[in-house]
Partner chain sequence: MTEQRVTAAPAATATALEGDTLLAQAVSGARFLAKSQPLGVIGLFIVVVLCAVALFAPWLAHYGPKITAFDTYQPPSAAHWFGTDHLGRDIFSRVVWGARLSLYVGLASVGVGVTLGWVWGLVSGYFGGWFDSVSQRLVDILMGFPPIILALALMAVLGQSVNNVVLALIVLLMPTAARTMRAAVLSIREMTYVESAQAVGCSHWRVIFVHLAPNTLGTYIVLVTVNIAYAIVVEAALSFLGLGSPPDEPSWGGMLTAATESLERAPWIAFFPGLAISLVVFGMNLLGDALRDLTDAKLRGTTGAE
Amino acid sequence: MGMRRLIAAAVVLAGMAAGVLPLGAALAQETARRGGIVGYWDYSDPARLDWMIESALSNQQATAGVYSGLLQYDPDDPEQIVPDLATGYTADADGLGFAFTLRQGVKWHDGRPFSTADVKASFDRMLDPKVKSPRCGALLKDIVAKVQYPDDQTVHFRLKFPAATFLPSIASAWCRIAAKHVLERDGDLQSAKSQIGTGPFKFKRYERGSIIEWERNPDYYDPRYPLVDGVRQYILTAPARQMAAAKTGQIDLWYPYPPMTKTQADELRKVRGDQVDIIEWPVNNVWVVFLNTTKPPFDNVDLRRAVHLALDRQELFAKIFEGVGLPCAILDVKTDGAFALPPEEVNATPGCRRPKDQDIAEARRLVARHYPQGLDMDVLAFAYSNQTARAELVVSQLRKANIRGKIRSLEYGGAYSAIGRGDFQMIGSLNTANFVKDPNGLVSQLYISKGGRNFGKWKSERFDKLADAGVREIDTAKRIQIYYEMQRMLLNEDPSGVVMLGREYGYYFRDKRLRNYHFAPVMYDNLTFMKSWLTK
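Can you show the structure of this one chain in the form predicted alone?
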């Protein structure tokens, strides 16, 4: 989006009336009903709830409806940015400043008033260079020069340069506002008692490994919402248990991750029939293998290249996703549009092309150059959903290149602790979603040297410069060419510490009792159930 369009969007949004948002199409045709509890689920126990310094989807799901941001993606139309704690904003003439006007009369869930001090405390923490904020911080640290508070109703961001990513970042579900008094009292937001927000729901309870519950906030700033009394979020780590919940009607929504396979979707249709709507949807999620580039063997580019060449993405997608998705793609034409390399170009590159004979032979040659008897290594796997099974498939393919892996499967928290310590050679399977509606979201977290999910610690001065140019450039055509160069570099030259397996697609269902819920282009957005309601 060019700067003129950014400024025009700012002027339009600034003129919107505070608290008066249009009802969705579903509500226009039938009367919304109050009451009821939405049954929902989370694929993993979040364990730690501090969304400012955590990055997993389970952290976001656990707290999404509890907090508000300055802006948000509209629950009626998740493609559009609308006011939240800010009633609107205006842009400075030079495109380097944005002034947000705060909504008045907002209360925290404990009854204390919301103020600019809370906004300041939140952004001070997320923008602090000493604080690892892998989502919001990763989006804003490089582009925000300073945040000022000229009066008790205004927050002004001054940018280092015009950035097309700024407004989508501020509206991101990860750039929410926390209470200053809670941060001062608790030091972080890791515990359930720290979940004091201004959102449509209050955090009611968290039983680890079992359930998370929200209850309706009767003092929400828009008295029309929320419509349901609460959300009951079951923690379901086993695929069989997830399907059982879907078949029995325990959950009203299967979204956002992991998606159902086609076989699961067909199975659910047979059981639930016309009680549910089932759709195929791009997950905006990548499936990757991480290589630790800070120590042997993957500090050696030859060994990283060998892994990239040996893996057969088409076979992996056929076995895990029944052929649904985009093997090898870094950016996706359906979600990233013109920024994505054409699939035919991607599928012709070494490591992605078929047949695999030539690539496997080259992978074996690279391994033999450094490990004549073959390479033995440790492979970290996550013990949730089917991640360990995915890692096993990856390991079985690598044997063709004389790379032998021994899987070490850890539960969610233990696996992330090991990653934080750098205690791994390979992460055999992991998923990462783009967390903002811009290709920079994926690039900034996975590939730049200080990326929040660059778990392999790959560093490339050339790539960092390209990524920086991609954020700074406001001409769309020029931005596209920059992202093309980044993708070609990763596919054809140095595969980095992130071996891309491809982009996931899958199937989701929504119980027909659940009205006015819309799937979002970015899986982290629109998880609040703010405007959704249930029929009897």
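Could you present the same protein in the form predicted together with the partner chain, rather than the form predicted alone shown above?
Nothing else is written out below except the one chain.
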């Protein structure tokens, strides 16, 4: 054993013996190795790869290591924002502008030089009102007044108002930079041949329904990275196949969606024992029921409220997630910090409190007021993952309030098409992830009147004003109060077109031979494997 390893071992042992050195820090003392291929998986086949105009996690996973942004969340500590293609930034004195200095000497994977023209082409596209950019565009369009390029090393963003969400948005995995010449050549980034980035990995191959593979970019701007030779993402849509891959060691990591259930985690523990680290982790994802507020019956607030009161979130979480997760919570203390209402307050609100008898009686009364014989309605269910089973459980619970749902199960594309046409009364179950490390990410998607996932088309002037104030306010204490008011309004007054069921948690594993991988608070923000390495 070399002197360096002896020292590392001594540090680890001393730290562990003292009980003060976390395991992650202990492992960080090891010497990183180069080589090897990370085995990973994707829960669905992304098909379309243009992350600028797509929004699915599978799309982000497929391309995460291929591109870089101006800033990024540090793979060593995904809570922290660090430079990427920008070496740094300076804020204008009035807080309304940020100037980013671009890194020099960076090359695209096809050898062409990276320049401000690429940054301009990317932000022009994502901020174009005619281009529907559901992630980065949705984050920035309302707050960015203009983007200027004063010289060939600087990008300057001028904001409409001081916005606490700006830097987290720029660092988001959805706000990365694509090559101008590729956008001009291909028109978009949908196909595999368009995947030319500046990131740590080159896009190697994509076999539909089977595998996505990246290989190490030898010309990456930071010559220390990446450490592994490549990443293989197996497209595993069947839960049984996913578990088989975990048990046989085909994959080194289970993250981010869907998480393992407790039973699956126990199964894996039995098979792989101490070869894997298994953790319970917030998915930063809400489980919701959507109500179409543009037509009967849910254009009526009484009936929206009846659904809100009738659903037994604790039972739903017990059955679907084996008791793991946060029923009723809109924001989560673990991922949203002080912006989340205290759980004791949430759990005392009508619809969430126990026992349910009082709320179900009130729900029946509200239904009877408008539908004396009970309400019959159409329930749209997504025929993927276990969304249909979740919808079945929701429908079953609503019968107690004399609301009878008839499930119409559609595959992914068909369901979104029906949603686009407004052809539904209720969406029985759907998940929405927060895609930026700020509570506004969720609010701006689900609740504001022009929110990209406000499928029920709920409109509330008061809520829109609150949400706008939440984005503009830069005093954290005042922001917290604004978000409290929003949550209280949704929980106590009008449950909107989004009936919140709660925050999903689950179990993940990391093969112990995969080192220096850290689970991120936002599921999209640490999928590059840039600083990870393998001991096998």
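Positions refer to the first chain, counted from 1. Since the model is a prediction, treat every value here as computed from it, not as a measurement. Think of the rigid core as the biggest set of C-alphas that the two forms share within 1.5 Å after superposition.
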The angle, in °, through which the smaller rigid part turns with respect to the larger between the two forms is 11
Fitting the two forms on their rigid core, what distance in Å separates the Cα positions of residue 359 between the two forms? 4.4
